[in-house]
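Taking the form predicted on its own, here's one chain by itself in structure tokens.
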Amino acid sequence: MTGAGHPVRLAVIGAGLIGRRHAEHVANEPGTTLTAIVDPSPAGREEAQRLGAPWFASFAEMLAAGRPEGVVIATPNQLHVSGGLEAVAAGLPAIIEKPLADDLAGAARLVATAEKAGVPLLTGHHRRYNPMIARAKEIVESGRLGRILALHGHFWLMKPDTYFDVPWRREEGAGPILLNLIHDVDLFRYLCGEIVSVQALSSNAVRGHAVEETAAILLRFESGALGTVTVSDSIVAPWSWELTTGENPAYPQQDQGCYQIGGTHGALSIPQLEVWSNRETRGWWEPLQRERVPFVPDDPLKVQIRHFCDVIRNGAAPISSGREGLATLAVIDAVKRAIRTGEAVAPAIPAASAA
């Protein structure tokens, strides 16, 4: 809910694939208004032209034009922690795409510096708005699985060699570990608490790019459960968020799962909702019950910005705050240094002030 008067005017800055989603749910919503698209390319021009919004090449152009009541950047990871300060200098809430930024010392000072500015900062990962993701959390703190012992996770799908013809996906600051792990890493704190404790190993035996195609992750949460993840970009497979979920139909959703989470009482499939448990006493040779729990479908980026909205008009607690999306960039960071050292690394936020 975003209270009475007037939609909540936002912009969004950068008109990419993801700029182009963001800006067509802020015009289609009815609570919503879509002041401007920030973006100096002619496709930015022209998606503004699209959409009958206002168009401008820059972040100072579009404030001497007139003001909004919040911002949305989509921009690439390079730009996302001088966007975002822009933004937090103007005192706009911000929603800043996945990843916050594309190093964590950046991360951290954009976080800092919104923090004691006081300004609204929001990480654009939107999974968390997912219904389904509500009620597998909702099963989770609940108890019904008992005490959770480990969770399992796949990333597997094949990028097509199309895919590689852009530069910079065959280098460093690329890969599945930071482009599409990411998200699944938000969604295993998110649900299973805070990760303490990585080890990694990755490969590119396929293509031979500078950056990973194939990794394999093993999480230690502060609970004391285990997390394994496989992640790969070279693999055809029905595996992953994207083919699972029906959450962007560009992908063709196949009746399998993603993740897996078990406890001493049960264990959750995502994203079918399926909790298997025993009917009496719990062992091995004792019958299993499987009830698949309900949940009204709805498009995540949609309820992301309504929840948006709810923080601007009436100080809601951000669902994924910069915070949050930090501490899931900590993580991703772990991973990395754990390919590299090839030992177990601990998460960590740099110390930062504010700029």
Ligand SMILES: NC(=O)c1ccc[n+]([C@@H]2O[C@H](COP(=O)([O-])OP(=O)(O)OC[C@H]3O[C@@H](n4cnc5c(N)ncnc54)[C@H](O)[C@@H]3O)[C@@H](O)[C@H]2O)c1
The other form holds:
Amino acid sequence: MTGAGHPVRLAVIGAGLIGRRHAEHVANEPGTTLTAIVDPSPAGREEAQRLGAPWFASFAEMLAAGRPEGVVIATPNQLHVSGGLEAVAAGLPAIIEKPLADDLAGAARLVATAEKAGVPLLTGHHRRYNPMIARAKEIVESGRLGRILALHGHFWLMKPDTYFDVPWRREEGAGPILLNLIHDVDLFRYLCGEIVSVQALSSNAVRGHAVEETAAILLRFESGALGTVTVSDSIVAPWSWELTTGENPAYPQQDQGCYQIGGTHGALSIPQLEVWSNRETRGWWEPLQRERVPFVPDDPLKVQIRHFCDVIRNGAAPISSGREGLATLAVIDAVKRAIRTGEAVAPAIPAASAA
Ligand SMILES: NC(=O)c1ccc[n+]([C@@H]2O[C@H](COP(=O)([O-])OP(=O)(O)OC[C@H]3O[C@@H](n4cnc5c(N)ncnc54)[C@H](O)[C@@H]3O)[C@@H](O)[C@H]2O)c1
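Here we have the form predicted on its own; I need the corresponding form predicted together with this ligand.
Full complex below, order starting with the chain above.
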């Protein structure tokens, strides 16, 4: 049944680390039903059994058995484009986990195909759905910080040595720039607008693997604002989204910050949501006041699923569309090119035609 009063029927493609969490939310949310898990692995089959959902080894087998109203694609990065194209060909709205694709050209082709077909595509940049970020966006857009001039972000944490026992994690492309910084960059774009130029340095000073451990990045926004962000998976520190927001209970939460956004009339710290401003006259001798802006926490993965239902049933505009995921990936691509060339690089989305 697809009537407005019935739960939205969703399938999860790829039931690994993150796919299992999506499947659980879809199975447990009152507004959704888990119609299928598609994952050829024995673990995928077990997960389907655990959640009492039909299991299929492939997308085609699932479709032959029945149509969901949408799919969540949480397969490895290299399968995002092919999986997304299958969903679009079947006319099924899809959330595709981040990064939208493992290469920019494939991502552009997928987005062009979905847009031409009129099939909604979402990129799984779930942090956008964190209620704290929704409030941060309201604060920035309300103008109470004045004109935004600078932004700073930290992604500093320690991935333990055992993390690197898996060979692909030691190779180029598997490091914190693609895996982690992409989340931060997506939020920076969401909060402060388009990024038009990037400069960057990277280092692998400690472990000596091909993959980067640390990077320092300069961003220029279309608005004229400037950003700095440093990322490292080799520093013991509390300053990262992961360790400060409490979003994922696997990380011990610290009462510290990970981003600061500064404007002519005030500054905002995230995730504390503290707005700093002068009471009357602006100036460095004037008293500085701090206001903590309240918000009601919720699990962004759940909010993302509810939003997906709103897109499917009510035609809501995606908060994190395929095109947004593509634009964020273009910034990551620019960071990598800036590291290689030592030059300032403008993020560029390649021209693409529908598949
Ligand atoms: N939003 C986030 O914070 C977040 C967090 C973790 C991972 N991710 C992303 O989610 C994706 C999956 O990551 P993961 O850590 O869960 O990986 P994973 O390796 O744990 O899981 C991938 C799953 O896909 C299955 N699979 C492989 N080929 C398939 C196919 N043809 N059809 C269906 N299923 C297939 C595998 O059997 C496996 O169960 C990646 O793109 C990753 O970047 C996002």
